[in-house]
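In structure tokens, the next block holds one chain alone, the form predicted on its own.
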Amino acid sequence: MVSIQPLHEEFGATITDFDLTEPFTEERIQIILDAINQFSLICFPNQKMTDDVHIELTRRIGNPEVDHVRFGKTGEIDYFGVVGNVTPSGKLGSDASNTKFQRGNEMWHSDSSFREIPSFLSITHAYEVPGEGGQTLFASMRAAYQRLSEGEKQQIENLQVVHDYVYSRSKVAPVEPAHAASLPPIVNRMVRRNPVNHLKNFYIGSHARDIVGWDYNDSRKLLDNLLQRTTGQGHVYSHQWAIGDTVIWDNRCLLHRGGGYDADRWRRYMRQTRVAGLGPTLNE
């Protein structure tokens, strides 16, 4: 029998009892999904884990979304990502390309909100971990919606926010040209709500530039503090990854970041698969 148990007072379980090996039948599925829409985050330990069963188990809850980096710089078709430290090569260190540019993800963000069809699900596997450091923090843009004021609540409902790729990632790494091109600035609505459950959020992260319609510096006002009150103390779930986790998120309405580790001493293999959204979030 699946057994589920809370992670952090406002999101996140662990399920065990549950072999993602297994054929997905629709009540597997099921199970998965009404997990992710009651606690946003959901961890399954100890899985034997292989790309085909990864891809598998993507492609039977959504479309998988190609790997923006890959296809940026090169055009390739790719449904994976690599989380840490370790290249294609095998190349180690914080000096690796790679490695430099992946501290972006050391920002508070959602994963691809940059896209005009944004993330619904990141579905991680580790393969390798750091002996030190190396946590995922998440933190809950739905829990932080529901602390809002009645006023704070109609004062954004029905805002647009530019998301920008470019714009956070340049302040870690140059973004190379053809991948920029591929990723204009794209606008999200700021209050989303779960279609099953019909529970709101705001939708913000480092991705967000500002706001439409509004000045610059109002902007960063604003969406900074619902940053500062989501991420702020008692409102963060710190994982500490173990061989053999496999974590899904809803990029919907969580917003992670990586907690950094020393690569130049330990490795970090972790892989990733993206389940994309319906649409467009102006479309919600």
Second form
Amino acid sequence: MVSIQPLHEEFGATITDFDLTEPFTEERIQIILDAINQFSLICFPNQKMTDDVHIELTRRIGNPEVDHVRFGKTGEIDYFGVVGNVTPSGKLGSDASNTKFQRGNEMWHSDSSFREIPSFLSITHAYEVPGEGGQTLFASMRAAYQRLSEGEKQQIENLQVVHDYVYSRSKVAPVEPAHAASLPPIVNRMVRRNPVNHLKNFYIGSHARDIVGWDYNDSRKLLDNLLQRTTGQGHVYSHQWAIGDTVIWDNRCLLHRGGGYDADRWRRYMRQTRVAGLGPTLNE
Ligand code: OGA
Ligand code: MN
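Could I see the form predicted together with N-oxalylglycine (OGA) next, after the form predicted on its own?
Okay, now the whole complex, with that chain kicking things off.
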């Protein structure tokens, strides 16, 4: 019997007695989707993950997203991204460009919110984890939306937000021209609604640059205020990775960020796929 235990009062759950290497029947996929719609984040501890199982799970839920970093730089299609400081060619220290680049992930974000079709889910498996640090922090934009006043909900209901990868990443490192050119700014709706349970949330994060029709300073005031209230004390779940954790999170309504770690001292190696959303958020 599958057992589900909540991780935080606002969102998140651990699912035990569920072996991801067993065949993904329709029923088992439905258990995962139901849990995602309800909890937004689910952790399956002690999994014997392989790339074959990982991509199979991804495809059973939807379209796998092509890793944009590799694609933007080289045109190659790869469905796996590496989170951490280890590559197939060996360990990377804090100075390595990939490790530096990932410091951008220490800002609150929703994966691929800057893409025409943003991510639905990220599916991450931990193969090596630091002995200290290296947590990933999560916060719920659904729970935060519910804390807004009725007036605030009305104020944001019909807003549209420009999300721009080059804007967010330029804060930590220059983006290569070919990569930048592959990711022009796009527009998302501010308020999204879960298609199954109809719960609403706003949709922001580090890639959210400004609000369509607003000047930059007013945009920043609203976006920064919403972010601060989403990620305030008591609203954050910090996931301490253990080897064998497979964690799936709902990028439609969660923000996350890396908590940082000493990349010269520890190895951190996690593999990630993403399930693309159903279309541009403006069509939702
Ligand atoms: C991610 C991510 C940050 C981290 O996995 O998508 O942004 O360092 N991770 O855990
Ligand atoms: Mn991320």
